[in-house]
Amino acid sequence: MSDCDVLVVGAGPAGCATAIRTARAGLSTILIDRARPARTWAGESLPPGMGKLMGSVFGDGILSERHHRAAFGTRSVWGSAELAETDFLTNPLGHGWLLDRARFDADAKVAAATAGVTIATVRRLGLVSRASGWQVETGDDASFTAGFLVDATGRSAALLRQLRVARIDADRQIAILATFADDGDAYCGTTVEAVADGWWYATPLPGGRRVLAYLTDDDLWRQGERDWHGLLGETLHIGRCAGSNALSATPRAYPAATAQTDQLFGEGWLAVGDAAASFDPLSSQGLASAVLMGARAGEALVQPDRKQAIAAWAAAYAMMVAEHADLRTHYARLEDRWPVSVFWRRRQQPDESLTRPRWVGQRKQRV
């Protein structure tokens, strides 16, 4: 049995950011890492200005160009048939980043260990219970006890499910995605194209590969022809940008819904990252938000008035979710070429579950 002040379950960037902050402040912190992490898609991009944030949390070398690529703009086909470019070269915040996500996650865990976090690798999670403190069982006949528990288990929200905290989905979006050897055009940035029942994006990756994804709603995908390659052939620009290797790539489906937990924190626990809120991939906001709010959660946990600090952190998180919801609606309304499209109509009215997160006046959970 291992004891600690803070137990963070989930060793992705959000969990690492939280653990680093608490460990640096002198709280004994254990970070539980799954031996077989949840299936996630390759590739991630960061908008301009995120280098400073990532460096402040994980160290200056986290975004080395030896492992990641600088992004110099984005291109979009949105609201018209034209391919429009936003150039980062004149952006005062500098360039963006195209990440080797596996490398980034591994380096985040190294940064956590360097900060004094104990990292425990387990096969699976077991029961979570609470008496005088939290107790978390694992599939390795091991257990951990902690004064405070952090759910950083991603979209699965594994701990919150055991606490019987609901998850609210704002849509049914999925990503039908493939990675392959890159023979597309030389543009060093993400290209996005809206289509009748969703949207596509293509991004070059470090190491000479490319990610290509079609995002639509799960029910629309199941009801339609479900021919990823055929739909790619109907695009105006992105098929050409992605290159010919896309035509022989084998895509897989991944969850990509915009969602949030019904309860962000409770007595002795809180949630960070995708367990707290999952953002639409269109925003490129997910990773940056997870790291930012994970670090701020760690800072709240070390304050003398922890309860007040967590409440302030939750209010800031709710504001971020609401701003994302407004931006999501704004971009959906810009795409008016398919007025009868179910996909676009679903997104063109604000979702109250996002614009008014129910994180004030937290209800008491059952354990």
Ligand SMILES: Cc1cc2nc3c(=O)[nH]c(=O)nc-3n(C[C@H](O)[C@H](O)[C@H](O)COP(=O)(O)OP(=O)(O)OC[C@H]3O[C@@H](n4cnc5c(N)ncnc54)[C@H](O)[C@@H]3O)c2cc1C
Second form
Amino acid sequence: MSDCDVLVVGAGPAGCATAIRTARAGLSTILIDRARPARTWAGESLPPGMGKLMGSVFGDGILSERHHRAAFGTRSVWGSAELAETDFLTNPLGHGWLLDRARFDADAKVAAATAGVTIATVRRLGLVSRASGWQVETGDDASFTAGFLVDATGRSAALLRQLRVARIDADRQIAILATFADDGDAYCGTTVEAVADGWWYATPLPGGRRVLAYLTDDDLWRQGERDWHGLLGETLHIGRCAGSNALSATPRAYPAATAQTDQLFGEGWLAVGDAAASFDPLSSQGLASAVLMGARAGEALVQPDRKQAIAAWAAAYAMMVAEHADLRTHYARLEDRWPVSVFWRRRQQPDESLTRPRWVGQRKQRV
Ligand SMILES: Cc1cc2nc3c(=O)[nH]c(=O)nc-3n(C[C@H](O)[C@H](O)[C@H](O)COP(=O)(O)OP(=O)(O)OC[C@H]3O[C@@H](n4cnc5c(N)ncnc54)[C@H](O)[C@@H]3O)c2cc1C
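Structure of the form predicted together with the named molecule, given the form predicted alone:
Below, the chain from earlier opens the complete complex, with every other chain and molecule after it.
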């Protein structure tokens, strides 16, 4: 049995950020990492200005051009049939980044270990119970006791499910996505294109690969008559940008709903990153929010008045979720070419009971 002050479950960017902050402040911290290999499918990008945040949490080497690529702009076909470009050259925050996510995640874990975090690799999360402190069993006959638990398990929100905290989905979005050897155009940035029942993105990746994804709602995808390649053939620009290898790529569907937990924290626990709130991939905001609010959660945990610090952190998180909801509606309303599209209508007139943050005046913990 291992004992610690803070047990962080999930060794993604959010979990590493929280663990680094608590370990640096002198709390004994264990980070539970899953033995299953990390996902490597998604090419992800960071908007300008995020280098400073990532460097301050994980160290300056985290965004080296040896492993990741600088992004020099974004292109979009949105609200009109034209391909419009936003060049980062004129952005005072500098360029963005196209990430090798597997490498980024591995380096975040190295940064956590360097900060004094103990990383424990387990096969699965077992029973979680609470007496005087928390007890967490794993599938390896290992168990942990902890004063405080952090759910950083991403969209699966594995710990919150054990605590019987509900997850609220604002939509049923999925990403039908393929990666392949890149023979697309030389543009070094993400390209998005809105279509009748969703939107596409294409991003070149480090290592000569490219990711191409179609985002739509699960129910619309099932009802649709076209397959991924057929829909790609109907796009105005993105099919050409993505290159001919896209035509033989095999896509797979992944969850990509905008969602939030019904309860962000309780007696002796809190949630960070996608476990707390999953943002629409259109925003390219998920990673930065996960790291920023993950680090701030760690800072709150080491304050003398922990309760008050967590409440202030939760209020800031709620504001971020509210701003994201407003921005998402704003972008959906810019796209008015398909007035009868169910996909766009759902986002232009969202059900605010599903998109607004629920964390102000938290209910009492139910376990
Ligand atoms: C299609 C798509 C495209 C995206 N593109 C972008 C983008 O361009 N830019 C951007 O910033 N964001 C993007 N995002 C969002 C981004 O991926 C997430 O916001 C980010 O990964 C959240 O980090 P996290 O640490 O909270 O969760 P994750 O990165 O999901 O990490 C969770 C960790 O917990 C582990 N875990 C899960 N269950 C358990 C368990 N039971 N026990 C132990 N460990 C467990 C996992 O293995 C993983 O290591 C995209 C998302 C999608 C779906």
